[in-house]
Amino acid sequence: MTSTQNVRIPSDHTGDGIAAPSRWRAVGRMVATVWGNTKARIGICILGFFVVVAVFAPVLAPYGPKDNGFERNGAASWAHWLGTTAAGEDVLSQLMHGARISLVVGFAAGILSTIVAVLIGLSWGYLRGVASEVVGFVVNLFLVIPGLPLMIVIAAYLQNGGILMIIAVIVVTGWAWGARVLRSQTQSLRGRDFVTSAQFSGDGSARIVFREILPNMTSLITGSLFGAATAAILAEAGLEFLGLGDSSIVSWGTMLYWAQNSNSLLTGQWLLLFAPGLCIALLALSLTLINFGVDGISNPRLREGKGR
């Protein structure tokens, strides 16, 4: 963590002129960190076919994602690459339209997982006393409570709620483990001497946490992002296919909610839950190797001079 400490610029150095273009170095630094890392390269690289693909969706897909004028279960063919459902949906536009949901559904409930657990972890990890104690028992318990049926329960309760309900069951159930790393991490820094001067300078609690202590956890933060973010891709999709979503959306986890309800590989039309399951994986793939870029950041040690 000292690394990253030696690039924080103090708040008060940000209308000189200097602290701007080395905030921006810093951030440069940061990102050749991470590009430099073959793995990482890789997962980035995913991640924005991904990208490419659900914003330019309309475009790109041959199809509406709801056009149902077609054969019912037809086979792949050159009209229709991946064939269609069993209401006559074209399976390929579906699958472009859908990148649309998993994405929107995972980076928004993973940073706001991530805003949870920075806010109270952080919090939890400077205060003392009866503060520190309460904070403490509300975490362990979200942490002891089994995170999947939790989220099946809250999610039936709330059911067809649509895809705010499926970020916010993500985000109440997906912030414990965040939270508790970086508490840790909070604890240690918390004993450092720039944290000691900002005490007897006569800074606030507030200010010391997040000008302070918040500035040298930014590669922590960012791969607990890139988790957070994986787990509710993950999560929404499998909220989907158990019927706990909406299911008159297109997103893939509806593919394969679609697909196990047509009985899809009893009829031959299989390409109906592999191609929506290939895409979760590789989308939750495409984060994990983001994460070893991200690691180099704060461990110089887990760095490429070349790509291994």
Given for the second form:
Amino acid sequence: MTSTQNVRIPSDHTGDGIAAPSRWRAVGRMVATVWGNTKARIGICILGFFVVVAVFAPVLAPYGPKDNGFERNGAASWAHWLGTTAAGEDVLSQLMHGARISLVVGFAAGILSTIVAVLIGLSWGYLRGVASEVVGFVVNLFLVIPGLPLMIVIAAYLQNGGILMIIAVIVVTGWAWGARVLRSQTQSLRGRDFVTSAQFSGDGSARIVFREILPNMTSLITGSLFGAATAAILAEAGLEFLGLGDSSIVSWGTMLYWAQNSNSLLTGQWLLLFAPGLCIALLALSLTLINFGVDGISNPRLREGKGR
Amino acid sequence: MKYIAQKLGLFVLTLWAAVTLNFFLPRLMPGSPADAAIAKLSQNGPVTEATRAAIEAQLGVPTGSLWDQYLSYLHQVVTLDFGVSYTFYPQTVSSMVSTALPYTIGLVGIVTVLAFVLGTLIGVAAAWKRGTWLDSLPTLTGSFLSTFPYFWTALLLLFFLGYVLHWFPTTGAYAATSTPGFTAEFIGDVLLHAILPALTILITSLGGWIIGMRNAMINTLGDDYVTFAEANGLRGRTVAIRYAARNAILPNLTGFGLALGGVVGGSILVEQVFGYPGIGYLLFNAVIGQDYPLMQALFLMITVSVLIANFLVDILYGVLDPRTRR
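Now the other one: the form predicted together with its partner chain, given that the block above is the form predicted alone.
To see the whole picture, the full complex is given below, headed by that same chain.
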């Protein structure tokens, strides 16, 4: 910590002697830390694979996701690697297009609920007195009410809202966990010297919370982002499997919904059941694995290999 | 005693908040049940004012000020009178809920306790043998299995063990041919039907307990009293179970109440796949049939059960850890 007497004001002109540490270098170092973890590297590879497939789905997929002119309930063959559905659509093409929905919903809902968690968690941690108790009560209420039943009930009231509705429902029900984790970290940072010195130099609460405390919780926030995205992907698939989303779109959840409703269990099409669920599990697993590496950003003891 | 009173006060407050949330939820939503029913009808042709009035009367569209509605709702909740189901008409909501409740409490309750005990034991073993295959195998499979969607595990088990191998019945809580009663035959049948749903919940929820217990146990293993016990020459098993695990179980127990909400949610999907006639399956049917009174009562029932379970865990925690009672 610099003493207040001889602080050199960093200027925007380059070549002035002091170069402020580049933001990009810090990001680069974080990425290197995550990549240095074997588990995280596997996770990034799996996630990268799904992203590539999702982005290039129209090019990579052999057929359109809704082309239904093929043989019905077909077994796996050279023309249809994973067989065809009861409506005569190609399973592999549906699977590739389905990756888009899961990734979009997972990250959109994950990012939004993390933003809510950061806003609430940090202000809750910084506040004292009655206000803190009230916020704490609301967070605990949302934490203890079972999420999926609440989602199902809200989704049932908002008839067939489609993807945006699903994202909104997941955000409303999924922010509490992150808020609680971030709150306890804020509380422990609140008493540190750099916060006190910011208070003495007359910074407002909002500036202290979001400019002084927030940057110290980057890894925790990233971790809760991936956690929230995993929960969102599983929740989206669950809601669509129950037929509460828009069942006309092609996603992994709706594929399983149609598979169950067209009695794929009886016709013995196990690939149709197996593939979408495995994709959901693998995508969720990849995010969990990346989190092992994210943990290492703030806690060097959890790092692996040379960077220890 | 003060600890229990404090927890009880918080429990009552949370209960009230959950009940109130359940009241406002449908009222905050755009449209009303009557609108939804009319929208459905209007696809087949224009709806007259008379039809509209009839539907609103049939659905029991609430009248009076919000405060009056709230009071009569509270009265309903306290007397457990939730009106009549739309889809399963003469049956009352309360009677349907009480028929379904034992199945879910039996299934979810037993499996959750089983998963907790089993997961904790495996977690203790994994932490004790840290770095060996006994650690990496359960930790890795555990974290992989916990990313499985509940309904997918259910579908796979149903397909392979039910339809392909014919080891287990594929649907319901008991065979259509057996007559319900307190006979050994009927109870055996119920147990046989419960195996697949139970196995699904066990497989998907076990991983979380293993990892939670392992991490808590690794923390306690670094504590001085464990080193001291080892230095005293106590047997490894004594140190692991009587010294380390006993303290490591506390943080894991706090997770129990919260994880229960997740298991209850997962059991809805599991019950739907197996057609198991519990609360979750009923909720699913209520949603599909837009049976709002049934849905509201079920959501309340699920929330209250989880709240009660959390309260009991809180009390138990106070008993196990005297520090919290201060």
